[in-house]
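Take a look at this one chain, the form predicted on its own, written out in structure tokens.
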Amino acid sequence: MPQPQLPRRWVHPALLAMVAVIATSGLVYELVTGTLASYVLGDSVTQFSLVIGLYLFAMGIGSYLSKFLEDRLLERFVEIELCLALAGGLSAPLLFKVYTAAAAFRFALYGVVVLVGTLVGLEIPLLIRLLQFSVDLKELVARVLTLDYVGALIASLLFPSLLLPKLGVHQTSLFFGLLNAAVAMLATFLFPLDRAVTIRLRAQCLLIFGVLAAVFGFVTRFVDRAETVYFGAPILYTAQSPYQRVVITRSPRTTRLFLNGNLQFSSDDEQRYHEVLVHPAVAALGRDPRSVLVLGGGDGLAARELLRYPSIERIVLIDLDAAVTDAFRTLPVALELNGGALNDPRVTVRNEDAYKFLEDSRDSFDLAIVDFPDPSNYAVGKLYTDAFYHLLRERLSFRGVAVVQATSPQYARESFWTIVQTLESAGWKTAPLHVYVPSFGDWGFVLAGGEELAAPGALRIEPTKLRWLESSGLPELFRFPRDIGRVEAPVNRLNDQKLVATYAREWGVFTR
């Protein structure tokens, strides 16, 4: 059955407008799924390497699949312009009401994946079949896949730079779908067709971005309410930054913290984690601290410990997100619990990575406090290997210390022991030590200094202006029972980071 053709003046902007949103809807639908798979499952390689593959293989099974494709080729490609529109459009909000009402995730996730690769390349191969009676094959498939390529460059630079930081996850899923619902239109209007089929095809069109606008404008309330179900209490404030999604929620009883859904600290117990965190690496350092470096606690509460102190001339924080530390500078919640710390003078707040401030600081500390997020995926666990513990070393002065949260003995007792060993195997003498905090159960610290560093037995700070905390306590932190107490655990090093691996292993046991 031959094909319709289509006029050569419309070729170059047919064809520049259609496949550049093609390719870059086709990337941004993977980007989407794989930063969901990483934001709820962990370990961001391990995700993207399996949605990046999924999709991959889909895309091939998807190519295969068009050459059972005969005749009505306009119809069938504006038909799967419309699907990929639905599939991918409503991937982001579909994948979270899974996540948040039901235990499919992972079927649902690589579900969407196949599908929406399977689309994409069914895509191509028919565009290139309906533009082939009106251009040279050659030429054609120069600029098709050029156009390809370009449009999957503008996507990942667009990504984490704009569409995330701004519209968010969901609303870039929306986005898209809502252009592929667009191209599908425009796709009417290149070919000659029957009036009948014409009006159909393009009623189809309108109504699935009718459908997907809708959707656009309410899956901020959509989200809001579902997160409202799932964390529990009211959401007192959210926001997407490039690097995880934070929610504050309030309940009569407690404020609480999460990034990308995992719990940081609950106000109505946080006092024993920081407290624990802050005071006996004072104590042990065994004279006043005038500076001090923070690596994370973008929260303020570790910043709000240390400021107790009277001696304290600097506090330097380092911490990736700004838009953790712009909501605990800000918000009247954040400045009840963190008593306005980030908003000290001597406070000097720096979103940066912590490795690289690291590598370029040549500044000196008197006590260094590491209260990083669990190493749940490669990103972070490089601030957990040898590597990273070599160059906080080079930041203290003589006899200084530092702490580092090391998840939870009792939950992930050779992950802990892991990072007692990675910060031995770096020169420093440790003392590791545990609390029990309602929230999450027994966790682990390390203390760590030159050889002379020694469990402290008294706090350097009046028991009045703690809340939980009291020297009479600190022999029991630092008394590990035989259950939690130390095992063979290996070196996490930069080039091979066994402890995210290990640490996905130990907490699933408690998560599945």
Given for the second form:
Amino acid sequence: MPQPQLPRRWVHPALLAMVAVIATSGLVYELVTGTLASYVLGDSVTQFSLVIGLYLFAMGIGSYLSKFLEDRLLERFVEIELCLALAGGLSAPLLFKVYTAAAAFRFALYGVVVLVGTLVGLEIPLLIRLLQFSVDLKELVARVLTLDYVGALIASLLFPSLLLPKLGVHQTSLFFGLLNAAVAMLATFLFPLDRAVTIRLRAQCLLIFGVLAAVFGFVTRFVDRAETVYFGAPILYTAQSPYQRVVITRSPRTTRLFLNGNLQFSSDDEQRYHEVLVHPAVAALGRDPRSVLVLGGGDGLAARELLRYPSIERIVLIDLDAAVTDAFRTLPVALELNGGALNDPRVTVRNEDAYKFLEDSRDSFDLAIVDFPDPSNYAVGKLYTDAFYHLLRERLSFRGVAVVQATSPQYARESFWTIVQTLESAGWKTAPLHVYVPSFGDWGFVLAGGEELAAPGALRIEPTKLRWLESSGLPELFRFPRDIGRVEAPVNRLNDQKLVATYAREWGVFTR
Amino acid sequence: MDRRAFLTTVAAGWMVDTILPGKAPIAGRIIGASHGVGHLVRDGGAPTPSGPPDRADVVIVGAGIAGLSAAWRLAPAGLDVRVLELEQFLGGTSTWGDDGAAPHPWGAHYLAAPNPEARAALRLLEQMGVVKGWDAAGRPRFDPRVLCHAPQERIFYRGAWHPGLVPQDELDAHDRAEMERFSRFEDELTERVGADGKPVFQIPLAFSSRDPDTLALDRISMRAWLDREGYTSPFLRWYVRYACLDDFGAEPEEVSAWAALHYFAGRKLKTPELDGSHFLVWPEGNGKLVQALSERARATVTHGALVTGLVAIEGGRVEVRWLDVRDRAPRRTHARAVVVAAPAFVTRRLFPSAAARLPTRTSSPWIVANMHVERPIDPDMAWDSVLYDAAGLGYVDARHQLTELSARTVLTYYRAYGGPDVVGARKGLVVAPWEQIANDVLRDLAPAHPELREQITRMDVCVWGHAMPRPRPGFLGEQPFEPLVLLDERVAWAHADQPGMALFEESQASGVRAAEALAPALGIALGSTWL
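In place of the form predicted on its own, the structure of the form predicted together with its partner chain is requested.
Okay, now the whole complex, with that chain kicking things off.
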């Protein structure tokens, strides 16, 4: 059966444009997967190197495979183009979905890279073969390969300057998927094909175009690119729980957690915060802690610090939001940070209201780590009241110690001392402390305990196990210079919640 | 967690829901007081009972605050106490509902921290663990969880919500000046002591000064007092009207100036803990107090019992005649003593020989609507939301006192019919279909909540024909603060109609007083008074 062929001495300018588009999109997919790999897995040099190598190798596979295609090359070309449109176009949304759903990201990533690379690798040899009767070989190879490399240059210039900042990874990959589908459609007009085949291919084009456009619309609606700009780094994970929006961002160096847009930690300096939250309290306890209550702290970073003490048999972690604790139990980036603390058999995670837990629980703990978000509204403010601190005392064993995250004494001086005052009004003796955390500023905590409570002189852990804190640094933590020293402050009660207004005023953020 | 963001998100979810077709119209029904059956007594349609009588030591007619308080007072004596209650629920106008996202009030929804003189109330609160202890000055210390959490109130004024009941920044100079003047007067009055050395206004009101100058305030209406004192600010007059409707279900022209000023100046307790709010609030409102009383009362309650008459019989007993409303069968119970814990107009019919001595009271009709919300309608909800110049008194949020976050809640709307024509208002409400009342409620709240119909899933309505006595000018009577307690040797009367003011402390004290007054007839010793 004679095959449909392109006419002799026929090189339509549109065909050359197609080559350029194919080349550009091929490189764009490579850059998209490389970027995603470095976001998600970190270590961008390794990731880019692996992705590029694997991609080029897959192109080689494609080129090799091209020799097995013999029949109906025009038709095959359009079909491959459509497969590429689908695989490449969906690569970014698909990988993101896989990442948030499972830990099999690496396999999915390399699978996509090989698939897309193979498809791209098939295209150029096929195109050359299609055009071989139209043009001299030297002319043909020169033109096609020139356009191929020009396309690569265009892609590498556009991707970092325009595509990634303006479109983001999702839309970029989908946009080029759409371009590939458009190229396939164009081909059905240029190529002399059977009427029936033409109709089938055009229908397939439209279908794939529709799928990609739908995903594009969906992604545009639900992935707010403005957020990437707002958070200052690519968003790795988002979840909307009934309580808050959880966002984890990842730049090559730093992982950050945001709740409702408020930074909770930055992997650059979270060790300062969490070491000061946990270790002075253990030291002040004056004995080996066995049972610990953690209120808030769904990221598992405080639990990670606690698990350094072999004496600890049981940690009960109460965090309202399963969206946070689930993320920090499963995401690779989270496990890297908290060392899988939330999956440790000694840790029990309960997603319930901390206030309700204190009211209902009959358990007793040596240590309580109270790490709530700042009192920026009345709902959270309840967790900073004298009534709450009374309940907390009832949950501690004899001579138990609590430590309370107490916002910044630098930015919110009166708020900080209101928390101290409130703890004292509930019958606690306090020892306030603070530390400079570059991401947050000067940050405050309050140790609270019985009459015997004193600022500890030495840690109960070998400093080599920690990253920042050491015994010799302890006195400095408990020293409050004059500009953040104690001020007169009211007791924060459920029926006035003065802290909420003070906090709003001091941070200059009006929540109402 | 940020409550505003949380609520906004959930509200967004709701918007998605509403664009879907097939949204069901809100459901609802009228529940509550059995007007039809109750009026059998009024219309004299009760047959005479026959057959053998039951026996009890004490029969209490009515399981409202006064009746349950009488049973609570009698509990230590270990008597056989029988409570006959017409309705299927306890607590009268302090009753509550248990269905939905949280228990919610069907009537009285808070108790202001009682003065140290309200000893019976404080005794109960101490038993409940709400009073945790006493400070050096003998003032009670309350469980902070029960004091109304912040934010307590907000007002919808000129198209926007403002924190508190007084939108300070929105008021013009005249309004503000008069509010300040009234507030200073209120403070001064709270501290003022009469010529007899007693505070001019006290709770229970029987401990108030008998100084004739102050008692003279009972001869004029609150409206007349405002005119006399030259208060002309529209906001101030609204504010006072709101207070009169809220506490007495009546317009200022229908309320004795003594009673209205008692509301503003009767609360004496001042401690740092009470600075934020001195309201004791539970999700189910005063239903919590009803439960506390009934749990401690050790009495048998028979519901659906319509008492039709009391007759003194031989052997020092009283025959209580009643109708079992389920089978309309007449019954009788012989008791050694009876507490009639019913309004004056009912008591008069049950015990005609005392009719002339009972005070004449006008009672205000109310409607209460419970609106079930599955998704928050407003991120900045306070406990009490008030709409300026609305027909009703606004609504309270049942979940406000719960420390757990939840999207679902129940909002309780109140409206008092405070004009002089109580009979006309009552008749209109009794025949009104649910749709009409529900529409009125939605329309009244529409300025602040135009979408409310779509935001609630259910609205149940209760019509209280006789919600509370109205302290009209002259309500203190010829002999103020000398309550009628014993109707005869074995029959005592207890009700908010006795003082003429529906405050928990007053109703409770009247029940306790009735129980204590019957001790001689019962031949028991109840120890020192709880009053």
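Residue numbers count along the first chain shown, from 1. Heads up, when I say rigid core I mean the largest set of C-alphas that superpose within 1.5 Å between the two forms. Computed from a prediction, not measured in an experiment: that's the story for all the values here.
Engineer: At a 2 Å cut-off on C-alpha positions, does Thr172 qualify as shifted between these two forms after fitting the rigid core?
Structural biologist: The answer is yes, as the C-alpha of Thr172 shifts between these two forms by 2 Å or more after core alignment.
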